[in-house]
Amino acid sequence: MAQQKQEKDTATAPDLADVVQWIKEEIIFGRLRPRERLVEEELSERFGVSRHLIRAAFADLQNMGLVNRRRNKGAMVRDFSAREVDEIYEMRSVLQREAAMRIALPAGDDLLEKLEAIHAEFSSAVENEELQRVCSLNNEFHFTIFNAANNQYLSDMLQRIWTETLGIRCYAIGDPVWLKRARGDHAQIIEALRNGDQEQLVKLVDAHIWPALELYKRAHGGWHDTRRAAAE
C-alpha cells in the first residue's frame, strides 16, 4: 500500500490531508484493526512523511472520531463499547427519522436529479470496486437527502455522529452483500422522495442503518442490541 501512496504523485510530497486519508482507509477498511497500536515511527516509514506529520495526522483522526490518544501511551484506533455503539446509533436513528421527516414531499426535480446522479456514481464505483470513492458518494448522498430537511442545526448534528460512526459505517463497505443491499435501498429513498410517500421514506432511511451496524457487531464479538430487540 505504500508503494501506491508513493506513486500517486512522485512529484508532490505528502500533506497532512493525505496522510490523514491514507490512514482513515487502513482504518475504515479493517487493515488496523480496533484497539490496535498507532506507532508514529512505522507510520513515518511506511507514508515516507515526517513524524511530526504522523502526530498531526492523529490529531484530526481523533477529531473524526477514529483514533484514541492517551497520555504517555500513544494512539490507537478507537474501539467502542457494546453500550457506546448502542447509544450513538439510537440517536442516529433518532435524527435521521427526523430529517427525513421534515423534508417537504413530493421532491422537486433538482433533488431528485442530484440524488439520481450520485447513485449512478456510486453504482459505477461498486461495480469497479472503488471502496473510498463508495464510502465517500454514500456520505453525499444521505447528506444530500439531510440538507432538504431545511434545518442546519440537525443537519450540524447529523453530520458530527455521522464523523464520530465513520469506523463502524464504513466497516460494511467491502462486503457485496451488504453493497448490494445498499444500492437497492438508494433506489427505494429515490422512488419515495419522488412519490411523496412520506412514512416509506422514514421506513427506508431508519431501516438503510442497521444491516452495516450488524457487521460490525458480529466482527467484535456479536453484541446483542438490546433496544431492537426489545422494540421488536
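In place of the form predicted alone, the structure of the form predicted in complex with a further copy of the same chain is requested.
The text that comes after this line covers the one chain and nothing more.
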C-alpha cells in the first residue's frame, strides 16, 4: 500500500520519491501554505537537487491533488474551496463506509492483534505528543482496517483521498481534544470488529471522520470562497 522508501538517507542520492516526500511534508506541516507559489529553482536550491527533479515531483504532486499547475505559470499549493472540501468528505464517507461494510466479521485474531498493537503505540505517541508518529500510526491503523475489506482498488482510492485530505486532517492531529477522542474511537472500532457488529462498525468508522473536518472549517473561520482550480 503506502509505498514508503525503505532505507532513506543511506548516503544514496536523492530520488524522485524523496523529493516528492519532502515537498509533501512541507505542505502537510504548513511550511508551504495553500495558494503559495512553488518556484522550481527556489526548491531546487533548498533541497539541493536539480530543477529537473523538482519539476517531475510537481507532476506527481499534481496527480496526488496536492498542487495545481498551469502552463507557463508554475505550481502552487492546492487550496480547497469550501465546496470542494465538502464534496471530498462526502466521498470519503461513502468509501470508508463501503470498506467497513465489506470486512468479513467477526475479524480474525491476527487482524485484531495487529490493530491492538498499532493502537497501543498510537496511545503512547499521543501521550508523548509525538505528532509525526501519531499521524503515521493513525494512517497505519486505518489502512490495516481498509485493507481488510479485501479490495485493492478500494484501498487505492482511499489512499488517494487520504493524501489529498492530509492538509485538512492534520489540523486535528495537533488538537488534544481530537486526539483523545480519536483514541476512544479506535478502541470502540476494535471492539466492534471483535464482536462482529457490522452495523456498529460502519457507524463508528463514519462518525470518526467528521470532527477533523469541523476543526478545519472552524480554523478557516470566515471563509472566502473565491478560488477555483482551473485547468488552463
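Positions refer to the first chain, counted from 1. What you see is a predicted model, and the numbers here were worked out from it, not measured in a lab.
Hinge residue for the rigid-part rotation between the two forms, picked from D185, A56, F80, S123: F80.
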